[in-house]
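Here you get one chain, nothing else, as C-alpha cells; it is the form predicted alone.
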Amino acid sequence: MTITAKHIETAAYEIMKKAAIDIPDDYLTGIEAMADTESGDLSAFVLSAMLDNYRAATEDRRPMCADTGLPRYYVKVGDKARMDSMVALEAALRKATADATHDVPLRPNRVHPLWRTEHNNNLGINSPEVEWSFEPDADWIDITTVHKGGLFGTDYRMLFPGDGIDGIKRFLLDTLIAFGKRGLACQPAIVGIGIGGSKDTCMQLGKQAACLRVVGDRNPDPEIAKLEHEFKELGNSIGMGAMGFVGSSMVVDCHIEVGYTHTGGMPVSVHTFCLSSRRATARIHSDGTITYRTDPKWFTPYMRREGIS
C-alpha cells in the first residue's frame, strides 16, 4: 500500500497537538525525581508549579507553555516504504503545521529575519525545518515533531585535540553558568552535546541529542555513556536550579552524540531543550495505520555506523 500525503498530514497534525500539550512520560518522571530532591526553596517551588501546569495542560487540552517555540520535523523513511512523492510529503508537513498553529493553537512565532513579516501560521522561507534520515529493511515512515525555542539555549566552541575531555567540561560549565545567570535557558532541561563533525554537523548532533533521546537513554559507547552521567552530575553541582534560582536542578539528563571530524580540531556544541520538553512521534505503517509514541528512536545503529554499511 502507498503511504499518501493525507496519511502524512494526519500524523503530523496529531503529533503537533500532542507535543504542544502532553509532557512525555520519561521527562515527567525526570522532573518528578528532581522535585523530590531539590532543596532550594524557589527552585522547588518552580518545579512544583510546572508539574501542576503539566497536569492542567493535559486536562484542559491546551499548550503547556504560552511560547510554543519553533515547530520542526525529523523524518525517518524506511527504504521499502512506498509513498506519493517526497514533494507531497513535505507539503503535507507544511499544511499540518499551518492547521495546528490555528487549531491548537500554537503561537505564530515565525517571522522574516529582516522585515519581521509573518504569515500567522509558522510557515515561511526554510520554515519549518525538516531533517531526514533513512532506515534499511523498513516499510514505515516515522515523523517526529519537536517544539524547541529558537532564541537561546545553544552555544558552540571550536576546541582542539589538546583540550581533551577537560576542555569539554570547562566549556559545558561556562555555558550552563552563563545560561543560568543571564536567563538564556529554561531549566531544568535535557542537555545535548555534539562533539566532532563539521561545524554545522556538530550543531545538528547536539540539538538532536537534546531533543530526540529520552531521559535515561545512554549512548551505546560505554565510555561516552560514562561521560553523559559525569556531565549530568557536573551540571547539577554548580548551585543553580530551576529557572536559574539557587538549587541543584539544572540538568534532567545529558546526552552526547559524536561525529568523525578534522584531525586538527574538536568542535563542541551544547544545547538545552527546555522545561517544556515538547516532542512526539508518529509511525505510519505500510497499511496506512498510524501509531503514536514519545520516544523518537532517532539514533539507530544504522545512523551510528562507521563504515559503508
Second form
Amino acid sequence: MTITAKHIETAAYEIMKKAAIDIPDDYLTGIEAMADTESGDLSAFVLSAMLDNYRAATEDRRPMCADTGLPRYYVKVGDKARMDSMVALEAALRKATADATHDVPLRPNRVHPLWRTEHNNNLGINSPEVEWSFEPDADWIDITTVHKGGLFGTDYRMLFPGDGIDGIKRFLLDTLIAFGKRGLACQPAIVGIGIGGSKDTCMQLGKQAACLRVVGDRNPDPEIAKLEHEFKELGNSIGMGAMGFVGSSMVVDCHIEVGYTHTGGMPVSVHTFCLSSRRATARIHSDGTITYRTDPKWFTPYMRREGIS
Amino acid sequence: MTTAPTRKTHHLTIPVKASDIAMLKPGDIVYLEGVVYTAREGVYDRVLEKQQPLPVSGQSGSDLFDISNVNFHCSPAAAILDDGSYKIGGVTATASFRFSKWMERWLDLTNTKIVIGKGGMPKEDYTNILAPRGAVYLTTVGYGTGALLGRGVTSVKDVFWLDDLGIAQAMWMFNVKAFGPFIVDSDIAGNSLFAEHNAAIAENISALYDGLKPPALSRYGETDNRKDEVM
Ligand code: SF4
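With the form predicted alone already on screen, would you show the form predicted in complex with its partner chain?
Following is the full complex, with the preceding chain placed first.
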C-alpha cells in the first residue's frame, strides 16, 4: 500500500499538538529525580513549579511554554515505504504546521531574519526545516517534530586534537556557566554534544543528540558512554541549578554524537534542550495506521554506520 | 517527591500600592490579580523611538496606566479566532536585559511599578532606575511555566497594534487572576537575588577549571584586545 499526503498531514498535525503540550515521560522522570535530590531551595522551588506546569499543560491542553520554539521535522523513511509524492509530503508538513499554529495555538515565532516580517503561521523561507534519513528493511515513515526554544545555550568551537577531552570540558563549562547564569538556558537541560564532522555536521549532530535521544539513552560506544556520564556529572558540579540559583540541577542527561572529521581539527558543538524539551514522533505504517510515541529512535545502527555499506 | 520548602508568598491586587511593593523581599513569591500589560521591543521602539502616542484603553478611553502599573516582558502563544476573539494558550516571559536601555524613560512615562520578565536586569539598573522610582522586578519561574501563567489569564482586555506589530510584539492587556508564581528579584532597596546567587556560584568557578590544560588556540572573546594574535 501507498502512504498518502493525507496520512502525513494527520500525523504531523497530531505530533505538533502533542509536542507543544505533553512533556515526554523520559524528561519528566529525569526532572522528578532531580527535584528529589536538589538541595538548593530556590532551585528546588523552580523544579516543583515546573512539575505543576507540566500537569497544568496536559490538563488544560495548552502549550507548556508560550515560547513554542521553532517547530521543525525529522523524517525517517523506511526503504520499503511507498509514498506517491515526496513533494506532497513536504507540503503536508507545511500545512500541518500552519494549522497547528492556529489551533493549539503555537506562537508564530518565525520571522524574516532581516525584515522581521511574519505570516503568523510559523512558515517562511527555508522554514520549517525538514531533515531526512532512511532505514533499511522497513515499510513505515517516522515523522518527529521538535519544538526547540532557547536563544541561549548553544555554541560552537573549533578545537584541535591537542585540546583533547580537557578542551571539550573547558568548552562545556564555558557554555553551561555563561548561559546557565540567571537560567537563560532554562536548565536543567538535555545537553547534546556534537564532536567532529565538518562545522555544519558538528552543529547538526550536537542538536540531534540533544533533541532526538531520550534521557537515559547511552551511546553504543562504551568509551563515549563513559564520557556522557562524566560530562553530566561535571555540569551538575558547577554549583548552579534551575534559573541559575545555587544548586546542582544543570544537566538532566548528556548525549554525545561523533562524526569523522578533518585530521587537523576537532570541531565541537554544545546544545541545550530546555525545561520544555518538546518532541513527539508518529509512525505511519504502510496500511495508513498511525502510532505515536516520544522516543524518536533517530540514531539507529544504520544511521551511525561505519565503513562502505 | 519532596515538596519544595515553602516561601513567603504575597497575593497582590493591581494597580499595586506602594505599601505592597515595599513588603517584597528578594526570593519571595508573588501572585497577581487585576490587569497586566505586555511590552517588548516593538512597543518601546514605537513609543520611545518613534514618539507615537500611548494607546488609551478601549471603551472607557481612560489612560491604561491608571488601570495597570505592571509591565510584563512577554509575548503570548495566542491565536485570533474566526469570531475575532482571542485564544490565549501559554504565556511566557522573554529575556528582559534586552529592554534595559528603555526602562528609565518607560517607567517615567507610564508610572509602572512592577516589571516582570525573564532573567532580571543588571543590578545597576535596579540601583539607578527601578529602586529610585519605587519599582521592583519579578522574574517568572523556570522559565517555561507557560501553562500555569496561561491559566492565570482569564481574558484579553485589549490589544493594541496587533496589525502593525504582530501577535508576538503587540501590546496586550490581560485580565489576570492568581497569576503566578513569580519570584521577587529586586526590592525597593535595589537588592538583586540573581546578583547574590551569581556571586555565591562564582566563588567555585575557577576550581572547576583546575587541572585542565590550556587551549591550543586562543580566541577573541577571551581577550578584549583585537590587536592580539590568537595563536
Ligand atoms: S528556553 Fe525552553 S522553557 Fe525556556 S522559554 Fe524558551 S522554550 Fe520555554
